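A lone chain, given as structure tokens: the form predicted alone.
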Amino acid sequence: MKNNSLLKVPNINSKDAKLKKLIYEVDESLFHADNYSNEEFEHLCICSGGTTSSCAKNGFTTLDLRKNYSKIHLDKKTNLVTIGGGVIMGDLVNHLQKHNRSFPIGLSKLPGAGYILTGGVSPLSRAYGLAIDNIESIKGFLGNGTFISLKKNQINPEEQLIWEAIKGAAPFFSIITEIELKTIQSNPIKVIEGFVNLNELSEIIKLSEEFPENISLQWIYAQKIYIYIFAELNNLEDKRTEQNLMLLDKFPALEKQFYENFNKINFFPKELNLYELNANNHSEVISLLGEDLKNDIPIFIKCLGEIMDNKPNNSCYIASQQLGGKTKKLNHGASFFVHRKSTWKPWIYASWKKNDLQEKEVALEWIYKSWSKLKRFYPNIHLAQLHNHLNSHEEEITLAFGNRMNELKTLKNIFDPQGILPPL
């Protein structure tokens, strides 16, 4: 169908794109090279939830999986859930909640299955691993049109590399239409949250690097700094959890909230005045990865203060999630999320008034300068967004896939020879 109306997605950049075409079905015609013109480096954009700036572009075709690939089915015997490639994470946890199950989704309920396939960092990841660590099977198509169906414990040697690459790098050579996932028991959650200053953030980061696996720290520095300490209560008598949470009693502005499950939590309250849903703004975000800060915490905090003093407008911020625990131990070497030693996933978010090219340039310049300052603490990239429209794309990809980059190029050459899917 021709795109008469705009694609309705959460990402404003993509929402405003003037598409060439919008399609809803994966079929043979999709893989004909003559659908894509090489002069403009055109490729197919994929929309699973619509939170990225790369799910639609001017003059490009978008495949929107949300309409025809949005089934969710929980097998009550195995507690495995099968979802379509267009399932939104909020819908997944809502469905699971009816059966007292959950899944480690991220801080936002808006992303689709792309959240899972690019790694999937959650406040629950320290206890249950990344989203990709919980994949049991997948179905979909390679970029050359070949149908694939892979099951975790039934992979033959020829399929092994494809299986590993789908976990972390799927968008470059495949379209995934179905994923089977492990689910987890839904437990009560205690959240300690509130505004803190830079010195308090410094102390809390130090404490958090000693947290047990069921506790994680999330923070965001917009106009002010807001933190969430997230504790899953598997066992209400857990002394270690209590001891760790008691260390936070000395921060007077923090409040304790009790939630019956992960599903009930809404991160980043309105008081933070975040501008992400401001329909007049376009934005980009770059996600980094690094290990424990340890003795570097004071230098990092100073650097963070300097970056925020130089932000071009109030819509720019820096935030961070904590990994570690199971993400360091699980599935070692068996996925294309190669930075398993990471403890922190900070991201730099910049926004500008759409159509204001000068402000856009200034905002992107701020992202790049901030990134170069943070590289000493966080040398790697978590490729949660594809930036093949930005100058940083090649460096981001190299820093995301590290020693597996050559394998990814090989898979791309074999399984997407016409470059129908996003480029490396």
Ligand SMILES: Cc1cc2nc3c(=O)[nH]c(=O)nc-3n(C[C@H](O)[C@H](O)[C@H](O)COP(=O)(O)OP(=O)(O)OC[C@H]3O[C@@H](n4cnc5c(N)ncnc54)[C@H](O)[C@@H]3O)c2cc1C
Second form
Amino acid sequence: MKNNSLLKVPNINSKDAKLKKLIYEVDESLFHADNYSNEEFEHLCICSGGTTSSCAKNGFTTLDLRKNYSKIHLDKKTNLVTIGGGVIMGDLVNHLQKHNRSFPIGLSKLPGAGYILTGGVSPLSRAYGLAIDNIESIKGFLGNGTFISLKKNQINPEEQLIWEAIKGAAPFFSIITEIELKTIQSNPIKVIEGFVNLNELSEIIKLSEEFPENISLQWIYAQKIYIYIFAELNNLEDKRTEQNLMLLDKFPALEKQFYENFNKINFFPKELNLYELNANNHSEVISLLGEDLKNDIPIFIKCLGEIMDNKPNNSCYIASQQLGGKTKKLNHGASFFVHRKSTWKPWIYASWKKNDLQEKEVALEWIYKSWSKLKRFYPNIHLAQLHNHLNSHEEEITLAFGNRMNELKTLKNIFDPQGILPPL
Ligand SMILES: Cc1cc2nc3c(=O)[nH]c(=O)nc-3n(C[C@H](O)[C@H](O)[C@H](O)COP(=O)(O)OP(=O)(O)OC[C@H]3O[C@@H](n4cnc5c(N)ncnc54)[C@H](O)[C@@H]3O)c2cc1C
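Could you switch over to the form predicted in complex with the ligand, since the one displayed so far is the form predicted alone?
Time for the whole complex; same chain goes first.
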């Protein structure tokens, strides 16, 4: 085995993949269709944070952006930050923190630019929008090798569709090497966290659907249920924040923690025993989208209990994060994150011992069954992971891009006619 045939990335499926070739630079050779086998539906894999199962595949070439596209530069006058396409979110917020700035990253510091390009749902999104809503400009290459450089408010009519599709569907037709982002003032955070039971979760979801924009709920149901209520303290909202947080005093197991800034928070404590980074396991995750549960909370809680009773192994979990507020607004311009009404993004995770194909089948079946039960509450998909290697791919992309699916297909045909990038 050659040295370069494996990729060191957090996702174990991708880490174990035996690559055909590893490339660090976007060069012309990437865009020659002859380099990709037709029979294997071979395409180029792109790696930024390397947290998904699609950044490396057996026998495929990976373009690893982490080495040569990792610069981070904050313009202190404009407070805009420019990052390379291979920057991970932890490095971004650590850099920004030195200047008392921040960015609405997600629940983990590990994801890379894929987090931003696929939408980017943060505990801060209700106040600051999705990650894509904070994109000011991008540079990169289309699947046909053409260089692109696009800047908000300076987009020609013929570039408009590309600009909108970059925000939510970039991986299907482009390689993004540079992104300019708005940053936000870094504020202290109060987190109320701890284990709860299903009844308590039900009550807390009800309260959270009335939260102001600076507060969000995230919960995870693995062996037990753990919740985080995340409140950004921004002075303006402090009184209202306190009033809302006081409603949680009745849950005795919850603890209040104060953090100087977002960077100091580590979600998902070790006590949850999550399998995400377990080197012996491979995994998949599907992310859903839906609106407030309102009167359906009790039926949802019953359904959740049933799903968890049927989990085939202890790795399986269901979690959810809250969006809404600013993510519902369209004043950042249209994008390919089409389900703007969504206020909840649950995700279903399962893993299996790698090489155990039977266990894999059972785990995936649990994901699909759970998804079909949850569809009545969360009918849409957040395409945060590309699943063109799974049977669910077609349904996922249809439910992710909705009425913009045909436009995406057109873009793919025009700008990636040879199918160099991941297939739709
Ligand atoms: C622990 C954990 C927590 C998470 N929490 C959240 C969360 O809170 N909110 C949320 O919205 N998501 C969350 N995610 C999902 C994550 O943001 C997405 O899966 C994202 O796509 C991962 O991006 P990546 O760069 O790390 O992955 P990679 O595997 O490197 O890339 C993912 C896909 O994006 C494409 N891609 C990546 N970079 C580029 C680029 N520069 N140009 C073109 N295509 C590119 C690749 O083709 C690849 O298929 C979480 C994931 C993990 C593992």
